[in-house]
Each structure stands twice: as structure tokens, then as C-alpha cells.
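Coming up is one lone chain in C-alpha cells, specifically the form predicted on its own.
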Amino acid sequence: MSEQAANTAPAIILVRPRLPENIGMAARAMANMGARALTLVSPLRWGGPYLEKAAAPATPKGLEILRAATICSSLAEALAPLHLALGTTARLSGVAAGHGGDGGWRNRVLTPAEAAGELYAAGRQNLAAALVFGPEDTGLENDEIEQCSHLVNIPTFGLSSLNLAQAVLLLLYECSKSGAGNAEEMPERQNRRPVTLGEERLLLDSLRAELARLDAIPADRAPWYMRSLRRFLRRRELRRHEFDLLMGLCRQLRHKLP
């Protein structure tokens, strides 16, 4: 894969990564797919030590990626410069075709090409994407998946989950083959471009304040109506300007209601 590629590939976030030496893996994973920017999000074992021992299982290539890598306390931390998050998921019971039978509060679930085909959309307007992956034992938790743009789900036969550093792999090579690693630069102007999902987040929490602010929606039936005003943000694709526009509004609400 060419420098561009490396460039331009998408991010790998690990959240809560147990075992350093699974790290390790996926480092060697991403480096051999030409990833490079490798996020840990509050590893349960990491530093002195335990670099040394992601250090074997990542060999010489995936060193320097273990070296580089980004450490957050949250998911909302290492997301809020990205404008598109893919969340990997083994459960699919209740969320076929994003309806599930919780009354569909999860999003779509990709496969693994289709996961491919939007990061490479992703790369073609030069916008921030990552893969996320959840715990080796219990995979992201509901609040987490919420926080992704869309899920992804690697079919198997037989058991359901695989090994961190295999799941990497596998994503990783599907990005390859769709040319996700290979975009061109195509700069936007910066009021036209996408909200990442930080600004989405500022927005979504500055219009529920100001909505319970005006009696809008009852406290208990909040989170329904903020997921659903985050699915219909999605849709329309929300631009920095039309953030903009929002975020004035509900400034000017907050100064004009007692």
C-alpha cells in the first residue's frame, strides 16, 4: 500500500483492550494494511511493562504504530475529531436491517464491504473516519454503539466473535480492496464540510438543555427523543454551517428564556 494510502486509511480506536498482547496484534495488523493512527481507549493494561509485551506480537513493523499510539479516558474523547465512527458488533439478535425490537434504537448494521464503500466515501471528501473496536471479552457497550456512526458486523460461521487482532485484519483488508486507503484530495471549504461527531455531540446537548428548558419533552421520554433528533441529524448530513446556525439559535434561546 503507498504512503497516500497510510495517510489517508482509517483510524483504529481499541476501546478497553484487555490484553496487551491482543495490542500488539492488531499494531502488526494495521501495519501490514498500511493503518497508522492506532487510539487506546482506557487500556485495562498498558505502559512500561506491558509495551513490552504488545511489543513481540507486534514485531519490528508494528512497533513504531505502539509507540505512536493515543491514549483517551473516553470514546466521546477519542471520536470528537472524527466525522465518521464504524462501531463492530458480534450481536445482531434485535437489530437486523436497524430495526430491532427495542424499537430500533441501534443503527444499521454494515458488512464488512459496506463498511468499506463508506469509509471510502469517507476518504473522498477527506473527512476523519475510524474503526472501533469494543472489549475482547464483552464487545462496546449500548452507550458506546449509540456514539458510532453506523455498526458493522463480520459474518462467521459457527462462533460469532474472533480473535481483536483478526476482526482488524479483516476490516482493514476489505478497506484495502475497496480503495479506502487510496483517496484523492478533494479539500471542501471549511463551512461546507461535515460536522464531526464532537460538534454533534456539543449540538445534540446544547438542544436538549434548551428543549428542557421549554418543557419541549417530558424528562423520561428524553433519550428516545435525542436519539431520534440524532438519526434525523444523519440523514440530512449536517454541515459546519448548519451546525453553525443551530448552535446560534439555541445560544440566542438560552439568553432571551429566564
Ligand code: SAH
Given for the second form:
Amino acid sequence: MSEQAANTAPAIILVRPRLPENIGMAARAMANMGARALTLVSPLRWGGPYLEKAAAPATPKGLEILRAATICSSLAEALAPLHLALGTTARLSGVAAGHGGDGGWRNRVLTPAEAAGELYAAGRQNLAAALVFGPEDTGLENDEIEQCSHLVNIPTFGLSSLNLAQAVLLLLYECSKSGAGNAEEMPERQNRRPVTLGEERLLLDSLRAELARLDAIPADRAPWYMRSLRRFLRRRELRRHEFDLLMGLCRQLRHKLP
Ligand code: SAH
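Can you give me the structure for the form predicted in complex with ligand SAH, which would complement the form predicted on its own we have just seen?
Every chain and every other molecule in the complex is listed next, the one we just looked at coming first.
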């Protein structure tokens, strides 16, 4: 892969990875495919002797990636600066059942090629993007899946669950085929850029707080309302100046309501 593509390959986020060996193999896959930015969210075993366990399968190039990895305590923290986060899942049925109905994940699970296309488009706009992987035993939890922009599934012809690092390798390879991230276009004007996932979360939290103060949504329905609002906002591809507008409205409500 060319250096240029390597610079803009998606970031890799591993959520609660259990085995240091898998983290090491994932880092090696990243080194193979020219990806550099690794984030570990609450790894079960990390640092000290565990870094040594990860280093062996990582190879020296992967070890550089491991040493530079960012450690976060929550997925929300890892996603905050990003514009696009593609969650990966081995399971389709459980996920769909948890969020069933029209507009649920059922309609939005991407193939690896579609995911690579989304990442390529983000790269061309200089928008920070990541692939998000779940723990080896349970995969991503539903609320973590909800935080991602889209879901990706690698179709299999038998056992649906791939080894974590193999899933990383396969999706990064798919990205390399589409030349993901060879940014050639000018970045958009700052106030017209799409919102980050952190800004989206801030806005939803503010809306939720003000709607609760207005007694506009029953407490037990709040999660459903917020999920629907998030889907609505995502369909609108909210821009930064629109985010400022809605945050301004929330501020007005906060100050003017008793
Ligand atoms: N038992 C878990 C499997 C976890 S495998 C489950 O049923 O979800 C660990 C991680 O590797 C997954 O969370 C996902 O990020 C990735 N992965 C494994 N197989 C995959 C597949 N077929 N498609 C997409 N991602 C996959």
C-alpha cells in the first residue's frame, strides 16, 4: 500500500479485548495494511507482562503500533473525536432483534465492500473514521452498537464468528482495495463540516435534559425517544452550524424555562 493511503487508513478500536495475543495479531494486521491508530477500550489484560505477550505475534512493526495505542475507559470517549464509526458484528439476528422494526439495524448492516466505500468517502473529506471491534466472547453490546454510525458484517459460510484479528485484517484489506482515505479533496469549511460523534452525543444529552424538564417525554420512554431522535439526526447528516443552532435552542430553553 502506498504511504499516502497508509496515512489515512481508518483507526482501529478494540473494545474490551480479552487476549493480549489477539491485540498483538490485530496490531500486526494493521502494520500489514498500513493502519496506525489503535485504540483499546478497557482491555481486560494490558501493560507489563501482557504487553510482552502481545508483542510476539505483533512483530516489531506491530509493537510500534501497540506502544502508541490510546487507552480509553469507554467507547463514548474513543468515539467522541470521530465522524464515522463502523461497528462490526458476527451476529445479525440478535442485533436486529434488539433494535427491530423499520429504521433498525436490520436495514443498515453493511457488507465489507460497502463499509470500505463509506470509509473511502470519509477519507476523501478528511473526516476521522474508525472500525470498532467487540470482545472475543460476547461481541459489542447493544448500546455500543447504537453509538456506531453503521454496522458491518463479514458474510461467512458456516461458523459466523471470525477471530478478532482476522476480522481486523479482512476489513482493512477491503479498505486497501478501495484505496480508502486517499484524500484529494479540500476539507469542507469548518462550520459546514459534519458533526463528530462526540458533538452528536452532546446535542442528544442536551435535548434529553431539556425535554425532561419540559415533561415532554415519559421517563420510561426516554431511551426509545432518544434512539429515534439519533436516527433522525443521522439521516439529516447534521452539519456543525446546524449543531450550533440546536445547541443554542437548548441553551435558550435552559435559561428561559423556570
Ligand atoms: N461471540 C461473539 C463473537 C465475537 S468475535 C459474537 O457472537 O458476537 C470478536 C469480534 O470480531 C466481534 O465482536 C467483531 O468485532 C469481529 N468479528 C468476528 N466475526 C465477524 C464477522 N463475521 N463480521 C464482522 N465482524 C466480526
